[in-house]
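One chain follows as structure tokens, the form predicted alone.
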Amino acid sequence: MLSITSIKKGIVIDHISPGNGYEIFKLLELDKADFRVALIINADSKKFGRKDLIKIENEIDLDLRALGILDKNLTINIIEDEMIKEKIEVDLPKMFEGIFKCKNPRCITSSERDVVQKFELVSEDKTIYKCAYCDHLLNMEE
């Protein structure tokens, strides 16, 4: 039997589509946590069908908004005392820091270690960003 209890104090992204999850918990690096962590493909959902969501029992350092390039359709949701503090939606970002790296090895960013990889859009329609520092694109539909 599958059980996962709820959270005293932490985050929990809901209503990530099928399939996204894994990618979202790659890329906030979860599997590196020292803290409980529960990653959930494949959930029933009254709004969608299926869903995956990530339950995660500390605070994280990071624009989560940002997630929304990945998934406009999850939410995040802030909890304290087991309730729902607060609930984010997403959006796909004007600008978002500290998620994605640049990969443009010239980039400042990847050779100074205390600046924040910041990224600006510049094409909704294609979900395209630009570094900040160096202008290099970074294409999310890619």
Partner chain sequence: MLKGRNLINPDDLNVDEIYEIIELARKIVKSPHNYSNVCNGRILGTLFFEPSTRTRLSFEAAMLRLGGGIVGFSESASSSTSKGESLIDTIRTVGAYSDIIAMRHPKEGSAQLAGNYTSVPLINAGDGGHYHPTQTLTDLLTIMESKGTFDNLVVGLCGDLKFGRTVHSLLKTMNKFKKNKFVLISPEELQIPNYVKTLAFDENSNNYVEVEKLEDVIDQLDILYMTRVQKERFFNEADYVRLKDSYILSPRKMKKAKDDMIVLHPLPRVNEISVEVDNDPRAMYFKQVKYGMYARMALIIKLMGVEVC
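Return one more block: the form predicted together with the partner chain, after the form predicted alone shown previously.
Partners and other molecules have been left off, which leaves just the chain.
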């Protein structure tokens, strides 16, 4: 039986739709983390049958609500002293910074140093964002 210890202080991204866990893991660049991280794939879920799960033993400075862009079902719990201190609602922000890189190779953000990536919501129904600099569309299916 696989056991994952609970974390003292950090973040648990729960109820990730199966298959999305790895995507989010890569996106948050957790493969490069120097702190303790767990990616759990196909955990049991009362609600959905199966789910993915990410546990991060660290504070990361990210607008986590924006993860709703990838997966509307997920929940985010901020853990302190092994307790859930705060639940963050995910949503589709009108604008968000960081998290994604613009995929347009000709975009200024690919060459200029110290530019924070910025995206603006174009279509709420289709979850389409565009790069605030070059207008390249951010396609979630890619």
